[in-house]
Each structure stands twice: as structure tokens, then as C-alpha cells.
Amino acid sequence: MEIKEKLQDAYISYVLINGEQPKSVFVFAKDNELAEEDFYNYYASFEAIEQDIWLNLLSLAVNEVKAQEVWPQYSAREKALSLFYSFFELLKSRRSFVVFSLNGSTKTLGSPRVLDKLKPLFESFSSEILLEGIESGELMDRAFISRKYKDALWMQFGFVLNFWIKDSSSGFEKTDEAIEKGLTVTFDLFQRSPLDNIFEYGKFLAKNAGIKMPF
């Protein structure tokens, strides 16, 4: 096991046993047979350790779902569902730490700072499957709006995460239901709707019948 992983495991053990972060980097490093300056070769702060733990959880989930034989046949909606289910299944083994981490984290633009490293990976994954969905015709390519689809998925991620923290149902079955219902509604919005048909018809009339449109 590499030193960064050992530090992550040691940090998780410490906060779960003591209910708080270590008093200082010096003491924490010494307990793990490192000089303080050696600790800083790997992490700038305890928050940075937490950010890496979150990133590693999502990376593991992404790798797991992409390794599935059926992955290439999945629709964009199915790929998103698969990632959400896999990620929150992984969180079960770290629930106590996850609750501690989120409750103690400051927020940046509404998102906990401990998710700062996770978010770019989530957005990269989302952009990839959404582009596939648009290219296949599964999702609607809307000018100036399509690029915001990943933001909607990030909002769903945050919603489900907060829901999971408060979920007291057996096996967190309510969270699974929240994932299914939330992503179903979100992807329904990404697909062609009657409003898209009206808009396209309006553009057709404007182009071919000389009718001036108000947009």
C-alpha cells in the first residue's frame, strides 16, 4: 500500500474514533512514522486527504461500471443510473466517514469543498455519456442548453447525496428510489418534448412561410 493510501486509512480511523480531525499535522504525521515535512510532500492539509478519499470513491465507481460487459450497449440514461447506483453502494462501507466529512466541510458555491476534486471527474463522466446520448439521438441537442445538462446531473448528485445522508430506510432502499425517480425526470427533460416540436415547427414556418417569430 502506498503512503497516500496509508495516510487516508489512518485519517479515516482517527476521525471515526475521535470524532474530530487530528489536532495538528505534526502529531498525525508522527503517529504514522513520518516527519511533518514528509506529510506535506503528499498532502497540503487534512481537507486535501478528504478530497482524495472522495475522488477515489468516484474513480472506483466509474471504473467498475465501465468494466461491465454490457456498458457499450447502455443508453446515456442507463449509464448515469449505473454510476449512481454503484457510487452509493460504495458509500455504504464509508458511511460514518462520509457523514463526518460532509458535516464538517465548508461550502464553495453551494458545494462542499471536500467534493472539489470529485466534481471534475463527475462532470467529465457526465459530459461523455451526454455527448453519446446526443449523437445517438437519445437526447435533444438544444442550442445554449445542452451544455448545461451536466450541471443538472451534478444537481441530482448533490440532491441524492443529501437524501442518502438522511435516509433511515432498510438497505437505503429509499435512496435507490430517489436515484431512479430523479434521473428519470432529469433525462426526460433532456429528451425531445412537445415544446421542441413546437419550436422546430415555428422555425420552419419562419423560414418557409415568411411568418415572423417572437424568438
Second form
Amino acid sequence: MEIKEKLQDAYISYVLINGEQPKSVFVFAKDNELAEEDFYNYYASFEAIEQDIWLNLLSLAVNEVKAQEVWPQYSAREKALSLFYSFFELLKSRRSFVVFSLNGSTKTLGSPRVLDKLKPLFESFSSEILLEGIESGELMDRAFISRKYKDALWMQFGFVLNFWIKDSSSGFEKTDEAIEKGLTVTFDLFQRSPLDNIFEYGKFLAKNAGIKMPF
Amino acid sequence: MSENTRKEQDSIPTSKIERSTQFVKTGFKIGGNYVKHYSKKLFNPDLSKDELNESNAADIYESLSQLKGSALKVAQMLSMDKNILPKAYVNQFSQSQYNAPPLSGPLIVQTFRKYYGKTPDKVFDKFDLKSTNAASIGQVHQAFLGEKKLAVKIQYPGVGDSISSDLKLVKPFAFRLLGMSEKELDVYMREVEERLLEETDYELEVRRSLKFSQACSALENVVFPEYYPELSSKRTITMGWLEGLHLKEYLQTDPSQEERNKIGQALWDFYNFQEHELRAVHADPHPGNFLITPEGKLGIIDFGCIKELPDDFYYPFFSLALKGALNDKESTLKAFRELEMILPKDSPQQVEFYYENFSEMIALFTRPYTSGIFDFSKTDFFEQIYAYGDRMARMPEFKQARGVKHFIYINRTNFGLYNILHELKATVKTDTYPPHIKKES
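Show the same protein again, this time as the form predicted together with its partner chain rather than the form predicted alone.
Shown next: the complete complex, the earlier chain at its head.
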């Protein structure tokens, strides 16, 4: 485990100083006094190192927010907000690396591959708070759709990440605004809304008014 | 267009409530415009922002033009409004837009971590994550440090930016509406932008609050909260919690004439002390910035907007407020020229015309100053001002803006003060802190 962390740090500083990935695993391993084959015991590629760095950042943020005293009193909405703020605050300390990593990463199905390991953690966190929200009645349990809530959060996450990369406001204040406003809308949609009532009313009419719906 | 104008002229909102709903409506429309814009953009990424700006500006313009007519003209006359315009911004952009969603708990925690390096419950012994009041560009929370009850004001993120961009947005429409040239308007706009941006600088506000509350501490019946600069930052201000009622609530308690006079006098003294002794004045006499404490004193809780009075404005302006000053045509004309109310290229007829009209206005407006004791409860004073403005509104000569930029905030301040005193129905002694007059050497 310790060697893994060392490799991560070494990789980050190499990338930051040279502005590019090491020429080869061989060179990088040698610089860190490892044989190339030993390197593969820890990581299969440079991309795998980056994925781990991302994962660590998120798990750090998750642990941090859960350790807060107010955590149990927060609603699902506030929990999500809290994670976003903490994560992007942490990201600040690694901004140069983050920008490098995202720009260099190829995309599969919309999200950059460097986020591949981070995504499951984010999703399990999301599912957890969403489930709590649904159980407490804060969020609306909709057939078929509520399972997709976590995807909406993931999209929101990707959006804020892109926003942050381009944000040039001092202290990344605009990102705070984007998080606050964006998550408000997302969670408003998760809550019971007039649409649900319209849908209910439609169902009622279809059953009771004796009118054949034209569809 | 002409048909449009006529329609607007027929339906000028008259009451205060109607007027403010006007701005709220515009707020909604603009929000809608953004949503519309982005949903269109989803399908057509090439869509430029120009269309959005246009629909926003059109809605703002629509709302401003509804306010046309005497209110705007009086204001314009008193140069105070070029101030309706700022007021439109202030209402629209710092309130209806920012009032709606309160800051979420996590954002407050985030703000604290950014500026204090720790969470609010580590900074204070107790901190209430639910806000108690909305301030114009932020919200107020209650906190405790030991036994001491505190008020912590937190600013919404991104306010400063949107002020500048919104001002730019509406400019082309504003000058069309007010009939000013862009160059003329620019002077006023810059003044407004400067003040509004100052309001977003909380560090500056704390420094000023300390300075002003110290300087005014000798005034009778005026109290200030304590300020805690070490617990304040660019986006937060910590001050002592002042107990008390806002003006409206206070008036509902049906205070006696004597009490109302006392508050009115305190208010008058507070303003005139600042104007004439400090040469810088709390330029936002909005009822929300004052509290009446249980002891019947006036509490002042917001120093966000301060207007400084430079000598080249102060002396000519207040020389006009002296009793009998207007009888001396020579020196009155000189003051008008210095204040750019009469311009160098005016013809003799124009000079005569503006001299007469401005003199009449100033005589009216400075009446409280020249009377020694003034009863603000009388509506006829206010009616006269409005009637006068109405008459002006029909004179094409007043389409053009006149007067130096300092008029905007000074008139807003004094007129705001008159209005509050009117609501209080107070009678005050107006010669407690008289204007200073430059001695002619």
C-alpha cells in the first residue's frame, strides 16, 4: 500500500514538472528504484495510477463529510451539497494535476476514463443518500425513474467538474454557485412536484371518469 | 412602438406594492429567459448569447418604462433618479434575484472553511445554520460566543460579478429610456456601479462600520452593534446582535408622538451629523437598515453604502440650503454652474429658465432645512414635490440630465430620509447640525 502511494506521489510530481507522462514505464520504474515487472504488481499502466489518485480524492472527501457533527441532521440534498463542496475544495490542492489528467484522458461513454474507479464510489455514495432521502419522504419514489436519480447526480458531477476546470473566478466562487444552483434544481426534480400530481390526476381520470383516453 | 408606448403610459403602477411587483415580475421573466435560452441551446449549441441578452434587456426595459411618468421624472429632476434606475437594479438584481433561494447549510460551511479555515461551529460556540433574515445581498445568521449573541452576515457567492454584468446589459436601454446620451449616462452608471460594488466588499464595510459607529457614538439615542473585524472576512461580517423592531413593526405598536419624534430626531441628527461633520454619509436610508430598540433608541445595522461628499460638491450644494440663499441670484447662479445644473453652453434664455425652475425645486426641497422645526407628517409637502415633478415631466427642457454625479446618492439619501420621517410622522428640529458654509475670502 505504501509503495502505491509513493508511486502516486512520484507520478504526480513527474507530470507536474514535465507537463507530460513519463516516456515509458521502464524509465519511471527505474527512477523509483523498481524493476519494470515490479511496477506491474502495483499498476498495470499510468492510467491506473491516475484512476487511483482520483479515487483517493473522492474517498477522502466522503470520509471528511461523514465525519462532520451535523452530518446525521443533514437532508439528502444537503449531504449531496456537502460532498460536492468538500470534493471541489480538495481538488483545489491538486488543480494542475486534475487539469492535466482530464485533458489527457480518453472518454468512454461520455465520462473520462481516469474517473473509472471513482465512479463506483460516487454511485454507491449517491445511492446511499438517495435511498435515505426516499425513505424519509424527502424525495419522491417514482417507479422506474428513481433508480435513475443517481445517474442525474453523476451527470451533475461531470458538469461541475468541467465548469470548475474552466472557472477563472477568484477562489472558484462561481463553482460554488454552480454547485448550489445546479443541485437545487436536481433535487427539486427529485422531490414531489406538480408533475407527479398531474400524473396522479391523469391516472385517476383514466380509471374513473369513464373517458377512453385517446392513447 | 408608438402603440406600445401609449399602452405603457396608460398603466403606470402607482402604489409602492405595485411598483415592486413590477420588478418581481421582471425577475421571473428573466429567469425564464435563461431557462429558455439553455433549453434552446441544448438543441442548437451555436446559439449565441445575444438573443438572451436581448430578451432580458427587453424585459428590464419594459419594467422600467412602466415606471415612467411622474415618479421617474421627479426623480430625474431631483437628479435622484437616474436613481430609479439604480433602484431598479438594486431591487431587481440584488433582491428579487438573490432573495429567492437561501444559502444551503453546506454552502455556509464551505464559505466558513474558505475564509476562516474551519467550520462555523468551531469559530463560534453556537451557530444556527438556519438564517434569520435576508440582507440585500446576503443573509443573517445567529451565533453565540460564550453568552454574547452575535449576528453573522454571509454574502451570496457571485453577487459582485452579476452586478457589473447586469449593469452593462441594461445600459443601452436605459439611455434610450431616460433620453440621455450614452456619455452622459456613463457618468451616472459608473457612480452607481462603484457604490454597488463597494457594497459587496465586506472587509471595507467592517472598516467603515467601525469608523462611523465610533464617530457617531456621541449622538443621542443612536446605537450601533459592536463589530468583530477578526471574525469577519471578504464574505462575512460578525457583529453584535441588536434587539429591536423594524420601522413597520414599530409603528404597529402605536408609539406616542413623543417617542416618534425622538426616533425621528435621532435619524435626522445621524444623517446631518454625517453629511456636515463627517462629509460621508450612510447613503442607503432603507427602512430595513434601522431597528428601534426596546429602549426606544435608533439602531443602525448596515454601513454597506457610503457616499463621500467632496468639497467641490458639498459647498455649492449646501450653500443653497441656507435660509434666504436663493434670494441672491448672483451666488445662486454660481452654485448652479458649479453643480453643472446650468451648463456653459446654455443660452441666456436657457439660463433664465433653468434658474427659475431649479430655484423653485430647491426652495421646496430644502424647506425642512430652512424652517428650524419641521413637521414631516404633513402630506402637502410631499404632494407639492410630486406635483412639481409632474409639471416638469411635461417640459421637454428637462429631458436632458443635469447635475453632477454626486446628486444621485445625495438625493436618494435625503429623499429617503424625508420619506422615513414622513412614515414616522415625526416633527424634528432641523438646525441641530447645520451645514457648513465656506467663508468667502
